[in-house]
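Just the one chain here, laid out as structure tokens, in the form predicted on its own.
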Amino acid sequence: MIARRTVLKGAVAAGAGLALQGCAGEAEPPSPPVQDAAGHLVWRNWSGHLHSYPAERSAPASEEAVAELLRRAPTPIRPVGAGHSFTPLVPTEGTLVTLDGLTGVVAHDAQRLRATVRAGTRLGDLGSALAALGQEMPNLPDVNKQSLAGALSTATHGTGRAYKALHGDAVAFRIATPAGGLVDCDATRNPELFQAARVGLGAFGVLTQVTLQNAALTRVKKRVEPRPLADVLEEWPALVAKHRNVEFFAVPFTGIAATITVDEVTEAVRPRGRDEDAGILMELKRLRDWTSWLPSVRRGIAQKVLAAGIHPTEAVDEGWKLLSNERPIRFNEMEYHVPFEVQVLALREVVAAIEAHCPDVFFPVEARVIAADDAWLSPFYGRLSGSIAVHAYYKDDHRFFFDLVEPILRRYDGRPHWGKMHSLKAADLAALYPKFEDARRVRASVDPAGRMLNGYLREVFGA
């Protein structure tokens, strides 16, 4: 068997022989000063393109301490988890609050498969904690570094026609409000705040604990298979109907897609092997560097790789061990969610536009499917959605997100992922989210002074 990475490296080496020119070495993006003039230390997000200098930082160790902090701390007060958001949800010159002191499982209900979890718990830590109780979250996102509060507040999602985004399985939560109170919310207790703040952008207060509707531990098979992109696009509705979880990564300028399917099985455990994705990604970058001057050469090399026989890989294990992945290479990202019926049409346009205008792009375009839910600020409110995510290496220019990709996705009635880049303001969002005005009304009622709003969120809510 020829390993995927080995074949690709060989092809890239062959391409190097054809190259007439190569890319110059790239410089790191400029870093902001470590301190501002007042001596405040810098905060940066994961990709490095956002930063700020909070006047105060806090890591409260109890719910009561969170509530007290919100009542008195310098504003704007912004909660932070893993810093994985690409939108300016976190930057603040006021107070930065981490929930790293509020982690772990509070209680569980074995019969109903529910667990109440402190909101600062990282998804990657929650998997093993729930497994010890015989439970697991029904679905997980591509990466699991986020805090539970951060993932819910930005409508973070996995994939699967029957599977909601993570907030869809939050059946109750407790939130510390800007007035300094602790409020319990579910479908019957404070139901409007529950519906508005389940995807709350950290703008309604700070979640302190969440009750999750989980599933029993389930053994699944994960299969990763490179295939011709044209075939995957043609079969996408059938693949979505057939598999429990399915997604694909379309690699621009290659005509290749990598499909990932996950289905329940009773087979013996076959643990996942070493993750090669980061290495493959860097080989795609080398292919870009050497052949971006002539896309036909780039495509030809990639097609030779496919013809050489890249074999699928499989693993069998509990779902929480296989659904998320390691993504160590930094990037920036835009993701929109369009009605599922038009996802393939929109994706074809996006890939064609990138291949026509952006020869520097080498990151794959990711496509997933998410079930409808009823959270007021959920991008999946009331409709089965197909997501399209476009990435750019953190050293590369990502302005094409806004100039080229976003206009296409907006034409298809796309709603932006709250944690990923977009340019929409309150008027745009009100036209896309049927309950946006209700959410804005509830937000203003719990935070009339705007203590939770930084400049970005004031534009989002028109406040």
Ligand SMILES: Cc1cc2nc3c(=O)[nH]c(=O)nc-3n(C[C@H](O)[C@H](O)[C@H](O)COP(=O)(O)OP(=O)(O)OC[C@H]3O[C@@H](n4cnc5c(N)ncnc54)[C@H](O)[C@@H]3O)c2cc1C
The other form holds:
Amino acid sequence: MIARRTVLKGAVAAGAGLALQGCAGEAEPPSPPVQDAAGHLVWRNWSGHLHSYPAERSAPASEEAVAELLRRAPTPIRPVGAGHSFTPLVPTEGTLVTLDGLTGVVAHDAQRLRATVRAGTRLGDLGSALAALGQEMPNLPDVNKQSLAGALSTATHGTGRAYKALHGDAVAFRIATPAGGLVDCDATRNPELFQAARVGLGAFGVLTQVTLQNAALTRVKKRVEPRPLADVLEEWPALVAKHRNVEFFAVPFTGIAATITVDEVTEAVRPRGRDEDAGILMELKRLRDWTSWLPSVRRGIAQKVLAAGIHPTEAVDEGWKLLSNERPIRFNEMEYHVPFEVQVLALREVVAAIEAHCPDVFFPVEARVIAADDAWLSPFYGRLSGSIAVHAYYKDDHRFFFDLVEPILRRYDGRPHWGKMHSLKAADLAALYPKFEDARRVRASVDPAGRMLNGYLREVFGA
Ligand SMILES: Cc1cc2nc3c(=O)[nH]c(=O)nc-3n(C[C@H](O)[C@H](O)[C@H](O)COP(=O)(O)OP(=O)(O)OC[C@H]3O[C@@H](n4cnc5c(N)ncnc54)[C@H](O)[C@@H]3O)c2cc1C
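Would you mind generating the form predicted in complex with the named molecule now that we have the form predicted on its own?
Let us now look at the entire complex, which starts with that chain.
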């Protein structure tokens, strides 16, 4: 993404006199046993910090098979997509159900640019399938490995003032309920279940298909540019107003940010080059390691070397090919969504706190903007939101998310991303979500016995 001119060659020279020391907190997390005592195989999430031993695993190949499974399977029954969530929504000692056998486009409406898609379809596969129909999803998240149902169920989002999170463009869905029925929902058919389960955490049943309001295939230019963080923070509202999609990654201890903008163009296609983010990230890690005993050196080296070594890149192509990225380096993450008006204030505090207390952090802090919607459990319910995401290398301690960052973001009235780490329970959530009680009522009506609830979801719903 950002082209790199052997960034660390300069850093090596600048840091030649420094001892090469690893970061104190870095350690490979212990791997859980592959099987439990009963012989059940382990399931782990993408980052590796969550695991469980489901007694039963199922990959139904039809909607009827999903409904039948829900009637009889050992509980808790937990649907899983790509396992990319950081919160324990999926772990179960009961039944793990994947919709990997229910993928692809079922039908489409060329006039209205809509497509009905089986819920297990991965976003990456959906891109090319929709493109063949002249459609694309209006916006996409940072990666496209997620299943459609998994992405909708946690309010997965991209960025752009006029762009809702993915569930905002889901105009209908079919859900297999814990009672074993298949129920069609939209704004007029079962409207309460539609509003409650559009961002449903897999707690209302299993989504089997979703109708998406798509956009026509659009050619866009994506530009990635390193800039002084102070300038980006100053200009953020103007950048948000100017660009179709815009975000930035603020690199702590460097005073540098990388902005990513995406705008519609009619220029000739210039396909994206090789994604170099992972290389840059590892160089930031090495810089962290080298300067861990003398953090004041870090900023100086970073500003000299990174600013000179990284130059802007551009690509022009259809949006679905450019919006998402590859993220091969594992991390853990917390993300909160605050009212847009206070996003810069909150972000300044977060970066200052990290720089004051967390010399181990080398992952950037990510800022995006998301349009309001009306799904009851959407973190964007009723407000234009600015998201702030902090990351920790998977081998590093991530307790600072909770001790340092979360209190700041809560002070700014932040609502947590459902799929990313947070410590909120039902009482906290009820205070943040005007329709939380309605969502709880609808959830209890479709699943009175709590067949979908693992221990974590019981805390979330206070059930
Ligand atoms: C590298 C990386 C990058 C990310 N980038 C972004 C980003 O840019 N923006 C963003 O908002 N988030 C992002 N996320 C978070 C991610 O999009 C969400 O956690 C998403 O829910 C993961 O989708 P999944 O298919 O892996 O679902 P899982 O994590 O497997 O499950 C998520 C939830 O969906 C439920 N679910 C799964 N299938 C069904 C079904 N058929 N019916 C009902 N419920 C179901 C599960 O029970 C669970 O509650 C990222 C995560 C990672 C690891």
